[in-house]
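For reference, the chain that follows is the form predicted alone, supplied as C-alpha cells.
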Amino acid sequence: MTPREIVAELDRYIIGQEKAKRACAIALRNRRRRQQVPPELIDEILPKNILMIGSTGVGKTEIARRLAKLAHSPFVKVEASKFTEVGYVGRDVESMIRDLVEIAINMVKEEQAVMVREKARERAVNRVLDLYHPPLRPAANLSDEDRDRILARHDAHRTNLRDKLIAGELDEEKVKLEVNDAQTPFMTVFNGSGTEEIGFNIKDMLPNLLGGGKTKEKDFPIKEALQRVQQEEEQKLIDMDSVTKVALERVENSGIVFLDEIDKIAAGGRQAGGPDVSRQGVQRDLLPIIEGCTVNTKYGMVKTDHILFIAAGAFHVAKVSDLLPELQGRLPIQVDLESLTEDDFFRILVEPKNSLIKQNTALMKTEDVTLEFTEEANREISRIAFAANETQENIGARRLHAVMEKVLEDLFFDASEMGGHTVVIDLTYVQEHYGDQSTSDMKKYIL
C-alpha cells in the first residue's frame, strides 16, 4: 500500500491525527522500499522510529495497532513503566522482543495450519471413524468370495458412517481418546536479571521421571474428539523448523514494538528514590534494543536493528527533554497528537467502521432490539463527553464509552425482555437517562 492508501485505511477507524498517520504510513512504506534497494544498502537503511506525544485517549495505541494489522506484522504493545533495570526484580526490556517472537511464531503457525487444515481434517475424520467403528478383520478361514462380500458390506457401512460424521449427525456419540495424565505444573527459570521469560517445561525434559509420558483413556463426544485430533494432525503436518525460520525473519524485518507510557520512565525533575530509582536504568537498557542489538530467545538469536519502535506518552508531568538525549536520538520522528474537539467526538461516534453506535446497535440486535440514534442525540453525547473532559480528568475518546454506557444502562438491563421493539435514542432520551452529573467532579475532594 502507498502512504496515501495507508492513511485512507487508518481514516476508516481513527478520526483526525493526520500528522501521526502520515509519519506511520511513511515508516511502513519505507520498509517495503528498503527491501528493493541494492543488497549492499539493505543493512544500512535503519527504520525511523517514532515518538508520539499526546494525551490519553487521542488515538496513539489505535494508530499503532491498526498499522500492524495493515502490514500483517508481528506487533506487541508493552508499557515502559512495567520494566525494571537489570539487577532489579521484574521484567527486563529484552522480554518485549521475546514476546514479539512468540507472537510471530503463533502467526506463522496459524498461517501454516490454514494451509494443512484440509489434509488434517481428512486424517482426523479417518482416525475418529476408526475409533468409533474400527475396520473389520475377516476370519482367516473364509473363502475369497465370502471375504469380499463381507468387506464390501462393511465398507459401505463405514462410508455411510463417514458421511454422517462429516455432516455432524454423530456429534453426540462418544469415543475414547488417549490424553496426557501428567499433573506436573509448569516451571519457569529465575536468574539474576529477574523473571526470565525463556522458561522451560520440566515435563518435556524428563517425561518419564515426572509422569509426562503417562496417558489415560477418556470419553469425548465425537465433535470434541474431532477438534482435538485435527489439532494434533495439524501440529504433525506443520514444519516447526520452517515456522521458526520464517517467524524470526519476519520479526527482524517487519516487527513493530509499541512502547507505551514512555514518559513514566522520565525523571520529570523528581528526586531519585522510590519508584524513580531505576527509571534512567530502564532508559539505558532500552538504548541498545532500539538502536540495534542481538537478543537471545528460545527460538534463536534475533537482531533488533530493523524492528520499528513506536513510543508514546502523554508527557503531562515529564517533558520529552527529560528522557536521556541518546534515547531521544533513537526516536527521531516526534509527532504531537492534537487534543480532541467536540466535533471530533461527534465524528468518532458516527464515522469509524467500528464506531460506538455501530457496536451498541449490533449488541442490541442480538436481543432482537433495534436501536436508532438521531443526530441531535449524537451531538448531545459528544457535548457531554467533551464537557466532562474539560471539567474532570481528560481521558480523551474513552469518555465517550462512559457517557454511552450511562445513557444506555437501563436499555441494556431491560433488552432481554424487549424483543421485537425499536428504540429511538433522541435528545430527550439522552438528557433523561444521563441526568445531572455536575457534582461528579467533587469526588476528588472526598476522603
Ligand SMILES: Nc1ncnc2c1ncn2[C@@H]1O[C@H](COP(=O)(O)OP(=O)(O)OP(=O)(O)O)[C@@H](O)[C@H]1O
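For comparison with the form predicted alone, would you give the structure of this protein in the form predicted in complex with this ligand?
What comes next is one chain alone, with no partners or other molecules.
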C-alpha cells in the first residue's frame, strides 16, 4: 500500500492525528523500500523508527495497532517501564522480541488452521461418528450374502446418522472421549531472562512428572466432542515447521513493536522510581535491538533489523531530550499527537468503523433490541466526557467508554427482557442515566 492508501485506511478508524498517521504510513513504506535496496546500502540506511509524543488516550496505540492490522504484521505492545537492565531481576528488553515471535506463531498457526479447517472438520465428524455408532465387524461365520446385507444396512444407518450429526440434530447426544488428566501444577520459575520459556521447557521435558501422560474417559455432548476433536485434528494437520519458518520471517520482515511509556525510562521521569542509572541501563539495552541485532528465541534466531519500533510517551515530566542521545537517534521520526477536543470526541463516538455507538448497537441487536442514538445524545455524551477529563484525570478518549458504560448500564441489565423493542437514547436519557442520581425509568424510551 502507498502511504496515501495507508492513511486513508487509518482514517476509517482514527479521528484527527493526521501527522502521526502520515508518519506511520511513511515509516511502513520506508521499511519496504529499505528492504529492496542493494544489500551493501541497507546498513547505511537507518531504519525510520517513530517516537509518538502525546497524552494518554489520544490514539497512539490505536494508530500502531491499526497499522499492524493493515500490514498483517505481528504486533506487540510493551511498556518500557516494565523492563529492567540485563543482569537484574525482571524482564529484559529482549523478551519483547520473544513475545512478538509468540504472537506471530499464533497468528500463522491460526491462518493455517483456517486452511485445514474443512479437512479437520471432516475427520472430526468421522471420528465422532465412529464413537457414537462404531462401524460393524460382522461375525466370521456369516455367509457372504448375509454379511453384505448386514453391512449395507449398517452403512445406510451410519450415513443417515452422519447427516444428522452434521445438521446438529445429535448435538445433545453423548460420546466418550479420552481427555488429558493432567493437573498441571502452577509453577513459576524466576530468573533474569525469559521466565516464560523456562517454565514451558520443563513442562515439555517432563510431561510424566507433571501428569501430562495420563488420560481418562469422559462423556461429552456431541457438539462439544466435535469441537474438541476438530481442534485436535487441526493441530495434527498443521505443519509446525512451516508455521515456525513463516512466523520468524514475518517477525523479521514486518513485525511492529509498540514501546509505550518510553518517557518513564528517561532520566527525570519521576514516576518510574529507581535510580537514573538503571533507567539508562534499559535505554542502553534497547539500542542494539532497535538498531538491529539477533535475538535468541525458543523458535530460533530473530534478526531485528527490519522490525518497526514505535515508541510512545506522554513526556509530561521528562522531556525527549532526557532520553539518551543514541536512543533519540534511533527514533528519528518524532510526532506530536494533539489533545482531543469535544468535537473530536463526538466524531470518535460516531464515525469510526468500530465506533462505540456501532459496538453497543451491535451488542443490543443480539438481544433483538434496536438501539438508536440521537445526535443531541451523542453531543451530550461527548460533552460529559470532555468535562470529566477537565475536572478529573485526563484519560483521553477512554473517558467515552466510561461515560457510555454508565449511560447504558440499566439497559444492559434489562435488555434480555426487552427483545423486539426499539430504545431511543436521547438527550434526556443521557442526562437521566449519567450520574449517581439516575432516575432509571426505562419505559419512557421504549418505542
